[in-house]
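Listed next as structure tokens is one chain, alone, in the form predicted alone.
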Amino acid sequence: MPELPEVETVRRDLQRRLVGRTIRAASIVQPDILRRTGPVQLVNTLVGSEVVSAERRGKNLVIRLEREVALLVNLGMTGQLVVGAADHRAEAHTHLIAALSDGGVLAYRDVRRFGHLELAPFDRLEESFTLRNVGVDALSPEHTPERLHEAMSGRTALLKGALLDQSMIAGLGNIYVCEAMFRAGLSPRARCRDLSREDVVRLHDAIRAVLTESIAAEGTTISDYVTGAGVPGGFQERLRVYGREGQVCTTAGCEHRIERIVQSNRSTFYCPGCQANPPGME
């Protein structure tokens, strides 16, 4: 968290509020959030640069600057990248603040500091620390049912673990994996190799649907996430399984209650009725 819909929402806000502005001044408070980039290098590169575009790769932001370089931002678990007005007050845990040519402010805040910033040349983005292991984006045209089926064929890994692998599909995290598996009617205890082609097609459709719906609602706010305008998202009101342990399933006619199990130290929420275990598993 933030996952693809949250990062895409921030990207869209940055595209509207940041692109075309020039960074007039910048300061870095916590250099330990930088990767392969020194604080002096960061400030010297940012100051005087116009922002050309705001893009996204999986869960990562790519802010292109006019000097053939990009500022890469991974929000980690609690990162917030906000464009505020001139009177924007830097809250605690604000690690980067930059003054913009229109009087606004770009601020990066991260309570737990699991996120990071990095500068990388346009022509070598795939070699960067941030993007080196990022696979096909979950909403890109290249992410097809056929490609997903090929990636899963023969894998003994549990379905959830595979979907969280950013080198296979970029952008999914715990929330949307739980929601997609529920919509596809697939057990979190299923293994990739056991999925039929029909299962994979349903899963692919469910992934695209839940991500698209969440983007329309400007993402899911569970704790720290805010949009690029500094306001919470709204998809948390539409979650069907995530965080709903003990509540009745939302599927019409289903009387089961949502259960929670722990997989790889992460909570998995699912409906035991709609997502029955694979054959042979109690």
Given for the second form:
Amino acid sequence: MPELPEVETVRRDLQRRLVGRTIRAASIVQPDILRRTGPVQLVNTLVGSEVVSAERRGKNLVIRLEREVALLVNLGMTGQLVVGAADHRAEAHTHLIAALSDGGVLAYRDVRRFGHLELAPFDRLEESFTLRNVGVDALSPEHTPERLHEAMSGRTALLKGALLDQSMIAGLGNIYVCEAMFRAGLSPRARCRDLSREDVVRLHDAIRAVLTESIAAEGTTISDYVTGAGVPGGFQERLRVYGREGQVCTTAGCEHRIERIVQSNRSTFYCPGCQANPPGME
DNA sequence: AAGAAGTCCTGGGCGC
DNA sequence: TGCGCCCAGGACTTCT
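Next up, the form predicted together with the DNA. The previous block was the form predicted alone.
First the chain shown before, then all remaining chains and molecules of the complex.
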């Protein structure tokens, strides 16, 4: 479940380990992970290209290459993008493997294949399959309480669902939505339009705080996520509601147990004490 | 037209 | 021991 902190961690590793190196050879094992890009086109574009920079938009990586073309990567749920040593042994479900100029290897692996790769020219990034519906990044200065409040106003959707909508805020997934709602003391059953300005300010602060803290811990590893160096993150130790069904709430003095409900076929974890139902709801 | 539901995909966990 | 069922969920497509 690479969400913003996990993707940012991978980006930082790519910045350190990949930028400035040239791709000498590449092979694509599973062409169905490509979007709007042919396997031959991918290989021809990668081979001989130096990597210029590694950027991030929401949960997506933008790896800029020479000749004004970027490799866009969405890791889906189980995607891994790792820069390894020359003797890196490709595990099962490795779909792209590229040899680097000084002997290293760039490998893309994705067990469930929900992720994808795409090539797009610099001047067409906004129209690409990968980025066309990606809104303001959750850690961008443009993501302000005012903007969030504006985006929420009038919406009848559940808060949970809205926060997962990448066109509204880019970068949150199920884990950090649960954690941010907990920190802000907002019920997962709340509806967007019912949030007060103060609610939105707390939510905005909670989102930034949990994402920033997780980046510092190199992200959350529940099952498949690894950093660009191929190692697990550490924030799973600090989750306060996600995956903690039945455990006592970590808030001092709160004796409630964390509950799990299903909203649009997704698990939501929350504390019924700290995140009381909105007024008018049983 | 917004919002909800369905779909893809595979490995791990569990029950019998 | 092993088979089969169910679950996890990001983001698109389809339905209401």
